[in-house]
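This document starts with one chain, in the form predicted alone, laid out as structure tokens.
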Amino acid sequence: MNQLLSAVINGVATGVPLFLVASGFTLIYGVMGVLNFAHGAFFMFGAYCFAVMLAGQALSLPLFLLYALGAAAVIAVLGVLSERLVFARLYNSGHMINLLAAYALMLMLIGLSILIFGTTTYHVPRPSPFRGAVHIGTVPVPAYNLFVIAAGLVVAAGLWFLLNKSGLGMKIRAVAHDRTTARALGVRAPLVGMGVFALGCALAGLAGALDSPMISVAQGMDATFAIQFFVVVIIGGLGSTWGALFASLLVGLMESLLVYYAPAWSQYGMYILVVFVLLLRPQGLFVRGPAITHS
């Protein structure tokens, strides 16, 4: 039961920078219908940006979020600058050559990473008061994963509030749903495209942030964690916000279930996922409806 109970935790706090980029992706896709493939170099440069910023200081609370949310930001430019200077040119031009461009970018975006942080590896220490252990009952637990799930739970709550209260949510699901009918009602399309690129990657450089603590930032960790959130798209649905939350957490735990009970499978469970979701659902557990869906 110890273990069963540690393998859900450590699961959860995998998944949680999972939700993040995977959130981020669908975001831009549902509202400005790109397949943003450079998605994981975003993540990777938050994660760099975080590490450089840090300089292997272990920081208070209070410091570490601050640095986090600084990366973030850092990579919410480098998101907009990549929607203005090359997606708005090519939103009327079909998927295929947004997914080519998306992957051009990526490209550029591996190589300036290696220009500006070169290929050394990053080990980035945890805030002060998460670097030991908590015990749920009598397991030990990391503190920081657990201090990962408390922030992915407010990223998600902020992420519903913004979608579904606020005046610019209501502008984001227009333009979704009916970009020329958004116009034409006085929405600022272009303002609001370029906004949700500014969110969906900054979602993706504080992933790079927060998880940076429990993996080594190096060159090469794009492309791991691409494949992994594009996973998720496809077991959550494409569109569905509440689908990658979902298919995150679902990714998570199967992969730290398998780490405890099956190590020798542990690399293939989100691909046994996937192949199971494929031939019951292959639009994805959560439908995708015309705009954004928050079911």
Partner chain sequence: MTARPVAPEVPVLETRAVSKSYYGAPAVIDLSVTVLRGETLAIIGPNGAGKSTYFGLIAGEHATGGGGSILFNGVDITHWSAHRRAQAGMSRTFQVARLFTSRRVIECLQIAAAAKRNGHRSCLRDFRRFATGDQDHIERIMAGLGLAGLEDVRAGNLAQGDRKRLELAMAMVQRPALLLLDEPTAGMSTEDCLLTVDTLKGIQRADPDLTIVMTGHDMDVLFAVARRIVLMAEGRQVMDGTPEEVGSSQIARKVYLGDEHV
Given for the second form:
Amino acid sequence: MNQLLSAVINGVATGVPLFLVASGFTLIYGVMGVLNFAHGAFFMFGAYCFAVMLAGQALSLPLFLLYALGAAAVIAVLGVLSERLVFARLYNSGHMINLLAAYALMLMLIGLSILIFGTTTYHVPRPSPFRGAVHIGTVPVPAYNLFVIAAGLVVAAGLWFLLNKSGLGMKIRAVAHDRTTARALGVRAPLVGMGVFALGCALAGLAGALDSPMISVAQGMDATFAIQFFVVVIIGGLGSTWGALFASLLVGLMESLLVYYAPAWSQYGMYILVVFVLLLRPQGLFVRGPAITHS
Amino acid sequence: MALVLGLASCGGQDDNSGESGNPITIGVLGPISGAFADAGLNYRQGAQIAADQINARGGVLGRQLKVEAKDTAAGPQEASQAVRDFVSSGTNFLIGELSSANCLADAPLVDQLDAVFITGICSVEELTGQAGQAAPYSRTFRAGATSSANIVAMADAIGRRFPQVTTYDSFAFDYVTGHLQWDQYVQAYADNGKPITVGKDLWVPMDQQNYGSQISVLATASTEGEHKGLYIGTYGAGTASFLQQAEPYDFLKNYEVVVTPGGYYPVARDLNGSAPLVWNGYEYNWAAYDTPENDAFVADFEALAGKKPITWSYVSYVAVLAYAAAIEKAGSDSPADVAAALAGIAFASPQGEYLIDAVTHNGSANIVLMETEGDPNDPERVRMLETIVIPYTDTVTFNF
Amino acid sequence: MTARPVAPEVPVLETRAVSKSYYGAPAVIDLSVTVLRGETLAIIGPNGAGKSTYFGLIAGEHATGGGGSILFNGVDITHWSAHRRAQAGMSRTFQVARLFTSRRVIECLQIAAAAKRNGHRSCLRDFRRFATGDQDHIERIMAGLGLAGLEDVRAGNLAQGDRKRLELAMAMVQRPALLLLDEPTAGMSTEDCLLTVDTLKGIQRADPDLTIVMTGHDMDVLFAVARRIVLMAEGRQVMDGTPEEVGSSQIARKVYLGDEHV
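Form predicted together with the partner chain structure, per the form predicted alone context:
After this comes the whole thing, all chains and molecules, with the earlier chain placed first.
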């Protein structure tokens, strides 16, 4: 029972940054039809920026959050630059060209990160209230994990509110449904697209910042994430934020539980799930209609 | 990526053969990008220091030494291509590599292409001759320790220092070398007549960074005062992640000794003062040798890199020293002559006289055992509590 | 832009000598037309006359080639993008109705209403709040266009006639100053066409200030609804008059049937 609780909390804590990254990715695809291959690189940049800002100090919670949002803002700007310079010209060029462009962007960002941040590993300390472990019954759980879960839920709620309850969200969804119709109705689709790209990248950057105390901020961290969030969008369905949340938690939990109950399977469990989803419901669990349609 | 490669291999192509006056280029193979980019950087820096020092003394055969690097992070394919690219541009003297898979791809290729290769870090035994047997590759040399020498030396020394620790938990990368090293460690205790029992042994995939589940298993598997040891079989970013994720549980204090084979100093340095106390065994630390050669190496390296040198820097440095000595001895820069000169060569190095065995192609690498912990007040944020040098001659007796 | 009152003598739409060529072949040549407030104009002509191109120039689908300008309520909109023109008060429908097929009818209308309402300053206003403000307006338009009772049907599941009507409703919900209708009865049954004629006449009655510009092939419908016809042939304007004048003219017959039949 002890281990189960620990594994569950760990799984959810792993799933949250995954959700933040995947939701940004799926939002960008849903609205702009672009598969942002470079998304993991934005995650890495967010973690690096955050690490550099903190310079190894353990901050108080408000400062920690402020810096994390600051890192997200920097990545949002980076996202806008990328969108303007790379994707804005390629909207009508088809999936293949966009994919190649995103891949090229990813390589550039990785090279840039080596130039700017070097090859050392950055250490990000947890904020001071959350350095130790909390005991739930007899089970020790790192306090920071609980914080990350809470932060993720707040962001998820904020995203839901933005998309479903605000004027901007309505425009975003209109452009996602049918770009031409939205434009005919007076929605400034290019501006909405840019805004969504910035938002998606900001989410990835925020995920990087929040995740950084738990993993090594170093070269190659984008790769470790990339596979996982692709899995998440396949399972949850491209374009669905709920799908991203559900699938992220599912992947995080599954990995965590498998490591405890069946370690030999822990690396493959994710892929088996992907196979099932692709066989039975290829568009993803939360998406209606055929797979990959975008006007 | 293109930017980085451009910067790393700036300096154009050069012809190694022919007239004096033309520089001799040393080709460095290693990861410049990816999770182990720090290794590639240290290889290049170590080699550069050697080249600078040698050039300041007039070079080799009156010619200057140049260092060029290529990225082999992507694996054996990329490594083979890098070897071909080096040789076709006239660079026949190669050093480096981190992964054994890459080394095993490079070694036969180097033989084929009339080049020479010195590795310091690839730990796989089959690259050179073992137990006195002849080297399998005529052009590959090892200026470093084998994995087994490292592990066995560690087991011996730790076993003697902590005789009451008879149970070990282990947390290691789930790959061939990871399993091999752990098995060797356990076996070494048995061979010494003091077998250890294995408590929990946990394996993690190399490309995964999330160890929460394993750590919580470990955290609840040990209590203070049990005379247990912990073996950490990860390295680099993996070890850093493990320690970072373990921090809130604060369970490392439950172990009487924490050991890791391979480098710990760079990890401790990156942990910015919060690194826990760990024993590790590898091939070098900057405080291991009190010689003028080592002082010069450390000073020059710090001037170039802004940090102290580590094992990765040292083995590259030694490899270039080896090439310089061999080229001088051979009196020519033809790869065949240089390879012949490398076999059985002796030259001065920070650890004293360094020898490369003529038959096995193994270098006289010492094993350096270190007790290290983080120190927020140190300029490098690391304090080295104890350093034990196990000379090569002692390690030879461990080999079966 | 629609908030500013415009003097009645300022034409709602004015094209001055607009031209458009495709790869050297001219599609529209030197077309100047002035449309006053409240007029209903239909642009007709045989296939290849250039009416679709001309319509596209007005709507902002294509850019004009060389010289010529388009003015909307006195403002030069020649280089404005389509969505900017929509924001300014030009709503349009398409030959194949463009809807949000995965959303329900009521949602399509709510989006259409809100899209217009929002400037980028009001980014974060609650969608539901202002949607209810528009609810009466939406309901009235639905009733007027025969869509009452279809609120919760998925737009993609509507019958053809209803789809065109929904599209028209989405345009009307935006309270346009100028309504552009591209083939308003394309693909419709005779019954639906008659219904559409009645609908459009109802719109004209309800909003006499609304200016309508239509194009299409269904002469019966266009002639019944429009009060002014512009006839195009080979890219040029050939005639401009009332439906009776154009319907009985020799020129029109010549354009449509060719010289021999006159």
